[in-house]
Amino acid sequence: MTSSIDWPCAALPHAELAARTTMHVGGAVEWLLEPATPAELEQAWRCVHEHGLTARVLGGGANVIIDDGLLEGVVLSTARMRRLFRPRAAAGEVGAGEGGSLELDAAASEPALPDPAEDPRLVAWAGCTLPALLRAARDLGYGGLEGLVGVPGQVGGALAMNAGGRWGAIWDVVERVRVLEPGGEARELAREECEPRYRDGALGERIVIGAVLRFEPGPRSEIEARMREYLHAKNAVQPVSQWSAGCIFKNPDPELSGGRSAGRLVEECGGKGLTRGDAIVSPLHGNFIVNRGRASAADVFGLMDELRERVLQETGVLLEFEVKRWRRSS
């Protein structure tokens, strides 16, 4: 029995879920494990596999839905997981040796950190949020990531899904990732052994642990003024500050939908404002929607399900889920 367990990290039974999500929504699961580092979310993952029980990974809650009632098995949570910090190695040695960079020490007795410009890269953990990571490399004069602004969740979850838009992506700047096989070994996996694609950083199974990135040194003042023109773009059409799970579907394949995106054929087929109880299609944008308070799973998924079935009936096109949908077994 789970309750006999002795987890390797902070465990809470029966947790609630929904307030850990961007989009407010969702019921508990039977345990949430919380590690606090590395080690420890290697130690749960293998400690749930070992007993046989379901697991699945929660990040910052962006892009994911979580069933109401209970869900069974065990999720664990990257959210401790914040580490966000410059590497002290040279360049050719990081991701080296056993446990590899992920795992390098800031202790003050070790060397100096080298000028931000001749090293422009940062380790990230994956529980380390998108705002945090985009305020220190702002902060340390590295461009490339400006356009994940006002983006919520964390970099393990960003890593997974290929998280971006149109001013580009988190795996534009990526030197390496450190993931947790499904077996339970870890690995180190540099960018040229990897094949990212539109939402979908292509780790399959794999659970990301953290990463090196690189960026671009530039002035300050300018990567400060490109992230004010991407918000402000952003928030003109998205509701960035409300509570949603980021876009619903992907964009469909330009030459079947007629270079339309998801959320144009959503408008088109008269899908903004719908509302199912709290939850509502965007009126500003046709592939968002939103709780507005007291939005149920179900309310959601019904909202979800209806526009997918209006734009296949009306357009012919079928639109693919972007957000993931945690679901009961019963």
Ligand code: EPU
The other form holds:
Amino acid sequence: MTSSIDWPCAALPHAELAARTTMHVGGAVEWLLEPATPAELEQAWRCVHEHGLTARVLGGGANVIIDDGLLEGVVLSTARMRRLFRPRAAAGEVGAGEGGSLELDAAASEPALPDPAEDPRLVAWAGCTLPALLRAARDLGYGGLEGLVGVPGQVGGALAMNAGGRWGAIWDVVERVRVLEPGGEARELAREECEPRYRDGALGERIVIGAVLRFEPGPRSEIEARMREYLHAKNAVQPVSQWSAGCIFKNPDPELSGGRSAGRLVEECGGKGLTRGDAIVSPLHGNFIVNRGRASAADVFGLMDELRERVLQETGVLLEFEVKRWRRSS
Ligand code: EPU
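The form predicted alone done, now the form predicted together with the ligand:
Every component of the complex follows; first up is the chain already shown.
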């Protein structure tokens, strides 16, 4: 039935998804929609709902494992919504302006950009990649996100899951976020209206359209040095350059786990190095599963369940998944 839909944006039938994720496993979806602007995203969302369908949202695919086979329905990808720019006004509302661009209202009357240090903010659409955001921030002398160095993915997904780690998380720099409500209307939320938690942006069913981010101005050399230091530290303990979905489990409540991280618990239970097909629990870090080339989603899901079961049996700690799992219904 869905073959006759006239989609309001770029649309691919039976699109393969594995290469659109950092784990590189999984099959295809009936329809992949690729809006290029916030306006197209809203129209696509409306069209999906008018046809009685539901859509899953795919950002950089850095925190999702997609099932093998054919997923029913629609995936809305934010990959083409890559814009990142400095706001033109010192104050104002983020609005869907001409052509649906996310911009500040006063742009037309005040065309000159202020000194970067006077207004250390950036507007990022949902599909702006974290590496692009970090590069731009570094070049402008904007500090605050260095802890996300080496993290793949896009702004929308990072906000939805509150990506971060020991050196800070993305919500640390959020001023406002623009979202699509579950009913389809676009709305802006001030930082104070949001309650992000550990690995959870707490946005519910809302879809991120974009955000205004406020940074801490500082010397470029210091920002760059911090990025280098953090990347070096991550490289030493994480399989940063291999195909993975990042950490599989959230770290448990330290009171329940005796202060042990998920990776540590997996290691203590002998989980490191376990394999299924081409999927392997990283010998470097117990909370990463790596695809060595031709792993299937079934291999990865199987290992995830096995690790969870082992940790539960041996330590009594029930680990919670950090990665999203997109399973087929049949
Ligand atoms: N550890 C082990 N064995 C392991 C892995 C870790 O004993 O196999 C020990 C480490 O020695 C350390 C402790 O566990 O004492 C914590 O490990 P690590 O410093 O590697 O940090 P993490 O808690 O495992 C968190 C985030 C990462 C983030 C890093 C650095 C979670 C689930 N993970 O990892 O985020 O990069 O801190 O900031 O919160 C992600 O979310 O995908 C992710 C990679």
